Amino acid sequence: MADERGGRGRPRGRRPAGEDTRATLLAAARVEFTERGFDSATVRAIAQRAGVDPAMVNHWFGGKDGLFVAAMEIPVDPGRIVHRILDGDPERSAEWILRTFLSAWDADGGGALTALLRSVASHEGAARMMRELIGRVIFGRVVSSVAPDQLELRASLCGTQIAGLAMIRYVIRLEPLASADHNTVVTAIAPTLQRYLTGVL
């Protein structure tokens, strides 16, 4: 019989055992995601660039949401976010929700966010990621959780504190903001950011 692998290419289905297939995904994902834009991107595709059967993305991931966060290297599931805020006061949401971000940027000095917003201004792949990001991924599930209305807008005007504060406390690393305490930072933008999830615009 023939090694199936010999001149042909990468065969199809699931790779090989011993290859990591997820590795594998990620990166494919990464790049469809970032040529095609979220909603554009597909499972099969993204499969198919990695040369492994689509039943993988879900085996792995759990669907084209969580492979997204996964491949973007989110510090925190938006999923745990809207399930935290839910069982709680939305009131405070916005208060959980920042020490969430502290805590997981400031244990990897904030990851792989901050490549992504230095490159935002150069890079329109980059640009989009940011904007399905902050606008779908991440606020656009908790804002359809907790907002009364206008949900698009407050998207937004969340991303402006979240991506704000990344940009100033990890990137242009500006003081006194970039060193300052997790009481400090919440104390000071967690009034502003609960106004745009669930106070009058």
Given for the second form:
Protein chains: 2
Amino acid sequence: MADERGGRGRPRGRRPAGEDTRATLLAAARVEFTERGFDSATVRAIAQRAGVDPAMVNHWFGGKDGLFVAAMEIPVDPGRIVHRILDGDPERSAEWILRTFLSAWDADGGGALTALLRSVASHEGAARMMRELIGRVIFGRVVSSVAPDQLELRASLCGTQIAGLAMIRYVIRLEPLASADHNTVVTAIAPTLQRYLTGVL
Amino acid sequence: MADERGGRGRPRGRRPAGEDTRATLLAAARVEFTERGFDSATVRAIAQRAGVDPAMVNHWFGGKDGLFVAAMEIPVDPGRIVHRILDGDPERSAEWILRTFLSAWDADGGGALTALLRSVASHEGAARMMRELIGRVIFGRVVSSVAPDQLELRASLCGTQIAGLAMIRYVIRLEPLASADHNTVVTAIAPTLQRYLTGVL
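Got the form predicted alone; any chance of the form predicted together with a further copy of the same chain too?
Next comes the full complex, this chain leading.
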């Protein structure tokens, strides 16, 4: 395990315990992915920056993809969203999805999200990851749990509204949306997202 | 004209010809708008930085708004959009706006747009320019020409849908929206944009 092997004989002389190893890898990954983009950042360089064995990336994140998702703090667990949507009223799923994203993004003032969007705009590797995240991991699963038809179109339409809200609220910071409370945002945008999920297109 | 008067007796001793004047003004405008923002940047200061007569701003760009739009390489002329919307049915304005953006973006395969979004995600100066562009120059004017109330909220909501479409179609390139024809995009998204413009929020 990391805490047994990680620090032995390393220049820094530290032996991070399990969660420390994970956190150190995440911090190192954020720097490397942001500076180099997804393709150029290597597991080896990230591990070296973190001062741990490269095998720890597989151990904690299952590989570079998993490390990317975790490092970018994609703040939403798609499995949990799907579970919650299946438990509730499908016609209110948009509201719940919006509140989930807003709470996660606002938790750090949009900092992680801004880093993510910067990476996506700059690096094809990150754009590809985002494409798969939105198309399959997040909205793909959500949409297939509630939508009547046109699953891929619905998933990509949901992507436009969520990505656009993220851009305007946190990156471009256009008022009044930049500082609007969650109820205001939900009242304005949930009907759009709901139509993309379950409405007539 | 610029090429007759522009350089005479100026410290730099150059006499830019027409297209040079235009390019020099654009470069100067990018610096001034980025450093000072739209409101504080003056035509006089931009012309001075470019080493040309302030009248050249009107001559080449029709004024400060036009210079700003050109400096941002926004392919859409807000004055023309507003004019067209006022001439037509306000309830179809969303469709026309979407078609205008799609045609302009598609003209170069989204290249200029991707560069713009990259710039916005990376530089506060560019984010600020985009904020003013969306909030006032483009949707500010469009919204004030058709919307019944809540002008600023409507402008920023329009911004979410347009920015999100741009991100998904050209940067993240999520299918089917990435290669959908204009009719498909308009059918799916115009109702959202129309609600943000003139509907019940």
